[in-house]
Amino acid sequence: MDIVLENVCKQYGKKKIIDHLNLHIPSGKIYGFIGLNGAGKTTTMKMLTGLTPVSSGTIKFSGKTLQEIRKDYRAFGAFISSPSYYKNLTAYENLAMIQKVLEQPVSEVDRVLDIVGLSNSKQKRVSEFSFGMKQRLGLAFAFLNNPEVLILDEPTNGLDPEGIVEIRNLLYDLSKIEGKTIFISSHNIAELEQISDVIGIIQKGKMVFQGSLETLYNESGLSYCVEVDDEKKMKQFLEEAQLSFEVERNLFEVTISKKDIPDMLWELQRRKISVYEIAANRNLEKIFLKIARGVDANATGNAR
């Protein structure tokens, strides 16, 4: 199931939170949604689930409106902000209650508890859960009834490194093996970089990038990490060539186009500068911050 947002706006009084947002989440793919605090990520996710109504624009799930697909309890599952639980009930009882309301098999509860690694704690009261366990239980709610679409806001928040890897692998399998469409927001950009098919960057309620990671790397201008034997000679060359760089000891991060690398290496060889290693610096976090700060700088410049 693919999801399309067209010219979606959200306004509270005179304050526009989401500004003509156009977004396409392809069917069966993992869409990584990133932005600074206050950029509009959670508001967008709440509009996708109907928790917050749009002020204008349209949201379609494979051509159907949100009102049409909400009739299907298997359409989507969501994990947004901090889920609420009945703390005096066990994990099993919390999930079973939802199933009874939906008039769906309670046997589904054991399946989702196993998926999120809470089978051994299913008879434990939620009031006794750690923050990480509550996060896992929130994911169990989202996975109930095997939904086609998963909308997840900070799903690995509070998990230990092992838990983060487990959830990452789970989401990857749900997308690649079971064909689920997954829309995920996280401040853990390195995690999104590992599993996302598509990246969307939102800033001040507007989309500033949407596409594959490879496209983002190419459009933003890749830098390359170059390790050499002579820092002084390398600095002199880069300054003469007017190439932007950062350096830490003998490791340089050089902003240069791919097609110009052979000429750079030839010149380094001519200057008797030995190159130990050169590698593309595919760092989503760094690129994201560069884009976000650039948008802020432009906005400030326009305001003047």
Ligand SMILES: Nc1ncnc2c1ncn2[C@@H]1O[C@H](COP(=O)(O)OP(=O)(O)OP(=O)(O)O)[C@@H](O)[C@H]1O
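For the two forms, the rigid core is made up of the largest set of C-alpha atoms that agree within 1.5 Å on superposition. What you are looking at is a predicted structure, and each value in this text was computed from that prediction instead of being measured. Numbering follows the first chain given and starts at 1. What changes on going to the form predicted together with the named molecule:
- Fitting the two forms on the rigid core leaves the C-alpha of D229 displaced by at least 2 angstroms between these two forms.
- Once you line up the core between these two forms, the Cα of I278 ends up 2 Å or more from where it was.
- Core-superposed comparison between these two forms: the C-alpha position of P262 differs by no less than 2 Å.
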Second form
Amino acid sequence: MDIVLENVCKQYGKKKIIDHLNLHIPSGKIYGFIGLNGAGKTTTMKMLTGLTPVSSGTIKFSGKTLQEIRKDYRAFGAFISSPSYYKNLTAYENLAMIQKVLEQPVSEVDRVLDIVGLSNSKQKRVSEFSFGMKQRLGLAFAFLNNPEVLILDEPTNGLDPEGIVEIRNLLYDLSKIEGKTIFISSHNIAELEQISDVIGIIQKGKMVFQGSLETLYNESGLSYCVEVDDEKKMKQFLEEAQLSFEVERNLFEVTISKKDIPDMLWELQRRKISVYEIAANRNLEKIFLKIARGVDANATGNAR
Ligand SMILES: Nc1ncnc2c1ncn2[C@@H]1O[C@H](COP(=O)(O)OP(=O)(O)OP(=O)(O)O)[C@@H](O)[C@H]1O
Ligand SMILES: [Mg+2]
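Next up, the form predicted together with the named molecule. The previous block was the form predicted on its own.
Whole complex next, starting from this chain.
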């Protein structure tokens, strides 16, 4: 099931929080949603799940409205901020209660507690849960009844390193093997970099990038590590070419777009500078921070 947001706006009072958001979450893919604190990630997810209404614009799930698909509890599962539970009940009882309301098999509860690693704490009351355990329970709730779409707002926040890897692998498999559509936000950008097919960057309520990681890397003026034999000649070349760089001994970190690399190599050869190694410095976190800061400074918004 794909999800399309068209010109979605959200205002709280007079304050514009989400500004003409156009977003496409392709079916069966993992969409990593990133942005600084207050950029509008949670608000977007709340609108997607109907926790708060849009002020204007449309949201479609495979062409259908939220009202149309909401009747089907298998359409999507969501994990948004800290969900609340009956604290005096166990994790099992909380989830079993939901299953009874939905008239769905209670046996499903064991499955989801198992995949989030809470099987051993089944009989513990939620009031005795650690923060990470509550997060895991929230995920179990999202996975309940095996929904087609997962909308997950910072799902690994507060999990231990083992839990982070488990959930990351789980989400990857759910998407790649079972074809689930996953919309996920996280401040752990390296983590999203590993599993996302599509990256969306939101800045002050506006999309500033949407596309594949490959496109982002290629378009954002990646830096490349270049190892050469002659530091002095290389420095002279970079200064003449007005390329920004950092240097440590004969290792240069050069900011240049991919399409300009062949020309640079030709020129280095012409100047008799030997290149031992050139490698792309692929780092989503760096690119994200560059975009975030750049947009802040220029207040532009060239969403693709
Ligand atoms: N109920 C509300 N009433 C008024 N303003 C709100 C409300 N909820 C969120 N906002 C504002 O909307 C903006 C976006 O908040 P949101 O929670 O969507 O950001 P976020 O990207 O999820 O940030 P974080 O990374 O901190 O979770 C913020 O300026 C916030 O103050
Ligand atoms: Mg948030």
